[in-house]
Amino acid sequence: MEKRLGIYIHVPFCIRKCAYCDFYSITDFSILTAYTDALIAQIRAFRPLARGYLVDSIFIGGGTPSVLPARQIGRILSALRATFRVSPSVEITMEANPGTLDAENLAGYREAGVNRLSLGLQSADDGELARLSRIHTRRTFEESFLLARLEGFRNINIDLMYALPGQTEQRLADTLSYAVALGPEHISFYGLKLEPETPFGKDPTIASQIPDEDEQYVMYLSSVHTMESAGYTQYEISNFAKDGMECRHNLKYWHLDEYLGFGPAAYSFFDGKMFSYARDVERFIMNATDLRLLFDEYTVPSEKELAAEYVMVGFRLRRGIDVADYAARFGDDFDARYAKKMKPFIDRRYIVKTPEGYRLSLQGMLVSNYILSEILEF
């Protein structure tokens, strides 16, 4: 029986780095073609390992993948099809910055096989967008969204952020109202985190402008209500979808299914191993097919470590942990291992008992990192 596999392709190029972003990317576009060639070489090197797998999701992320011409995206997808057995119904997502899109390249991405688009709006307030160093405006975003519809995209995600510096509840509500009125199939909704090595993280004045925990609590709960009232079901802490439009690829991460990453900074969970590549484009281009020279991390997790990872990612899902599935995968009794540690959080209604197992309440999702640090054994 074929095993299902997800593929992640990292495109580490941006026109300009956003002030909050800690993802690996560079602004030197002179090596785009060389990078694409290296990606394709690395993909082809996995041919001997590809047997027995059916690829049913591909995610092209970044960076800003939409800085790559459609022809290069087509070459990458062709290499994947030549190397792996790809499902006829594969979900192929590509992230895109609205400031980089036009009708011609959108049509080219569709022709190459991209059938799901993820557009980074972040905010519908032009002042907030400028503060974030985004290269687009609200108007630019709307033009890109409508162009994508005209070019045939019927599965579009919008990325939104909350807890921005100086953001009010009303401005966030206005952004949510704007986003749901456009009718995307999926909305990703993330709270801003100050990463130390970013411009925001290095600016001591930013932290004092971030809404406090009580304000963030209200922002999150009211936003969840707004989206669910508009027909978007929350299926993960930060993700909301219309019926049947959940992101198939991201569900692989939260179900602890297998996926392969290609490109610098990409992560993989494949054949019982977890590994990532160094955040270095030039090193990648020079050594794309010699993985030993690219590894940043490489581990073979124990069964106990995998079980803990399963619990950690599983609690991100709104449906939570299925104890029967846990027992089938790890031969372990979930209640025997975790019930005592979970009891204080159940009593405070941060964890809820379900017919299948356990899940976090909305309040629990807001403090999920703390809860997991208390119940997990690493």
Second form
Amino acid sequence: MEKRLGIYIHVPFCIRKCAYCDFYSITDFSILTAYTDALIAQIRAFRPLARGYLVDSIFIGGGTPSVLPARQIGRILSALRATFRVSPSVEITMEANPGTLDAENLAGYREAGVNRLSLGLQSADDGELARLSRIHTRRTFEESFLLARLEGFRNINIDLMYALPGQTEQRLADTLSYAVALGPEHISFYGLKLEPETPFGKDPTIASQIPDEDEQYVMYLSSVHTMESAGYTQYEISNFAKDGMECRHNLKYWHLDEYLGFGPAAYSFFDGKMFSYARDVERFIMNATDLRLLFDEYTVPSEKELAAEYVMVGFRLRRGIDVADYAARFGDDFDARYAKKMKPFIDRRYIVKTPEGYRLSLQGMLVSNYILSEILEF
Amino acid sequence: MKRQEKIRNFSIIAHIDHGKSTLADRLLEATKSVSTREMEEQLLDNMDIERERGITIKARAVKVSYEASDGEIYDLNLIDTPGHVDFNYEVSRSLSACEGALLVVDATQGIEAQTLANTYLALENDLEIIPVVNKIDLPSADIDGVRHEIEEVIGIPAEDCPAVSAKTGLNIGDVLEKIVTDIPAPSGDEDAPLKALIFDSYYDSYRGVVVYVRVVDGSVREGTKIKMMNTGAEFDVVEVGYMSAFGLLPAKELCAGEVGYITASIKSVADTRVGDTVTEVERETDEALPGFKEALPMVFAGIYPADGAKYPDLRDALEKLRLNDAALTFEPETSIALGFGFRCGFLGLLHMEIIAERLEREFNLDLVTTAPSVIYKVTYKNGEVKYIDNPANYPSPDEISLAEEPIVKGNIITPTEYMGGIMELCKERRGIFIDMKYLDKTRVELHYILPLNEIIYDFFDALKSRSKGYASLDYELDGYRESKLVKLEILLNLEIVDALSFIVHADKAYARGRKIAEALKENIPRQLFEVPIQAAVGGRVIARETVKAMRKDVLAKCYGGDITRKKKLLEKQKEGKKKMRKLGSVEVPPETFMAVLKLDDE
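Alternate state requested, the form predicted together with its partner chain (shown: the form predicted alone):
Below: every chain and molecule of the assembly, starting with the one above.
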């Protein structure tokens, strides 16, 4: 049987960097075409390795993929189809920023095969958006969202953020009800994390303006409640979807399934190896097909490491760990390995027993780092 | 000329930062012992920690040859001295191995308490003192002012003393000439029985203990049967020699007046106590040299391995350090909170910090160090007297008929503008004012009687912060004084943590208890449950804080690339957790035990 594979395409271009974001991107658009060419060359170079795989998800992320004209997106997807066997029911997600979308390129993306859009709203408050140095307002977002609907996108995700500097519970609640009212199929809901190499991370005044642990606790719980009440089921710590609309691609990460990344800074877990490419577009363009010159990390994780990573990502999911699946994949007895370590957490109901295995309760998800660092051995 | 007439033995006295090591380097360089290129910065201080802290911990010595302007070649023996009050005794022994001392004073700063204390020690040892005004290259140098101050404060002529820049090498020749002309030559009896002063020793894994001596009378060579007069230990000499700038240089013999080393297959520095007299077994000298003292620890603390399994490693490491440090004491101790560790005795806080740092650095151990304590003297109702160095063993009030604490004579020198703040500090620290003396128009010397336990808690920091770093302190132990002492206990999650309890004056218990509770709250991370912190005296809670329960981590996203990052983050978190100590059910970072000491009052 063919193995399933997810493909990730990195588009490291942004009109401007957001103050909090540490994903790799540059603002020089003069090399867009050269970059697309390099990507295509790299994809084609994988042809010998593509045998035996069926691609059932493609995720074009960034950066801001929607700075690429539809024609370039079409070329990339064609190259993928020419190289890999792609499932007829493939999920093809593209991230897009409001303000870069219009009817024409939306139609073009759709025509190229994109069937899921992920739109970054982050906040419905224009003050907060300006603070994050986003390129759009609430209004431009709304226009983009409605245009996408008109152009036939039936599967749209909205990205939201909480724990923003100066954010109040009320303003977050407004953002949530606004997003829910638009009726997307999927909502990603992230806590802001201060990354050291970003303007936010470097600004010493930001940390003190971020809601404290107790405020964030309330923000998180009330937001989960709002989304669940509106029919968005939490299926991962930060992800909510209407029934059947979970993001297939992201689930691969949380199931520790195979994924192959293209582009600078892209990560892969492919054929038992984990690797990533350097955060350097020019180097990528020059050496797109000579992977040795691009690797940033390259490891062949042991079975034991993989098993631990499986647990790490698996506990992010609402359904938690399936001990039978764990045993089948790693030949290891989950209960024997973890029961003792989980006990204090089970006693306090941070971890809950399920028919298939174990999952974190909502309280447990809130302190998942703590729990995972307690029970995991890498 | 008789051989002793061409020997000069001297030390350098200086306050930290006044340029002692730099001057020593320049002297070595000027005598061509070391070429500038080969010379490592600050040759005499050859331990890492010393270099980082800019202080000399253990005495070192070096012999150089100098051709003076009279055309004769002289052997100059420079005996370096530790520059901190914790090592006062070692300083006095180093000084007594010399006939003279250079008193280095910073031309921009003037005399400091430490310098003064060591100068008095030198004068007590009848040393010829040569003032040297240093750092004259700095724009704010006040050469005449400092000379005047030396004459005024110490009462020795300084009118024509060398004024140098050790940094640039300016006028270093003047210093060397002064050493030759002003410092008396030794005048021992070369035919008398051997009498040599031990001023330092260290353990070397190949030679055994290398003993640094100043031969006063007689001579010593390979095969001499020697005896340490105070410890009574006897050895056969394997080798004698000199300390050159490049290392040990074997010689046929060491004679009266000379400074050098002896090796004799000695296993432990405990047999070669600083200040002891070396003589011959066959022909013992009549009288040991005066001034020998057993190095007595004054400050005690529990040292525990952060990882309980490392207990044997810690023991081995302490034993190794003790080979080289007779002042370090330790014995096994058990704490309910911390498991197995050692109660260690130190000369002072600096000594303690150095030992802890060496254990961590050289032996790669993660340690938990408890609050330092002094030795309390407790007379029980049944008449029994006990000295208690561990607060955990302090008896309950109803058993005590008299509690006494060690006190020190403190000597603080400060610019007059900070005098008020410092007197206030001394008062807060229960000091008793004795008297004061104006050194000049701008600086004053204050004399206080202070409880030692007030000095070991951040007194230096407080002194520095109240004087913008200008005030300096020197102290010596002055016996015991009756005191209203109570045991302050700390409870975490309603359980007493023995390692956090300590003895405090009754009047200060409330304030200190509150500060400790606050400091603990700052230091203890949130746990999965709420943790009450209480400070109690005699079972009565006097302060309370609460560490709230952990409610939420940073829930970062976790996609492809983030998996690696997430893993690293969890690994880091796990590393951090490994270092935590479990006190009952509460996890506490190891720094907590020391952090509760840093209770700066400003």
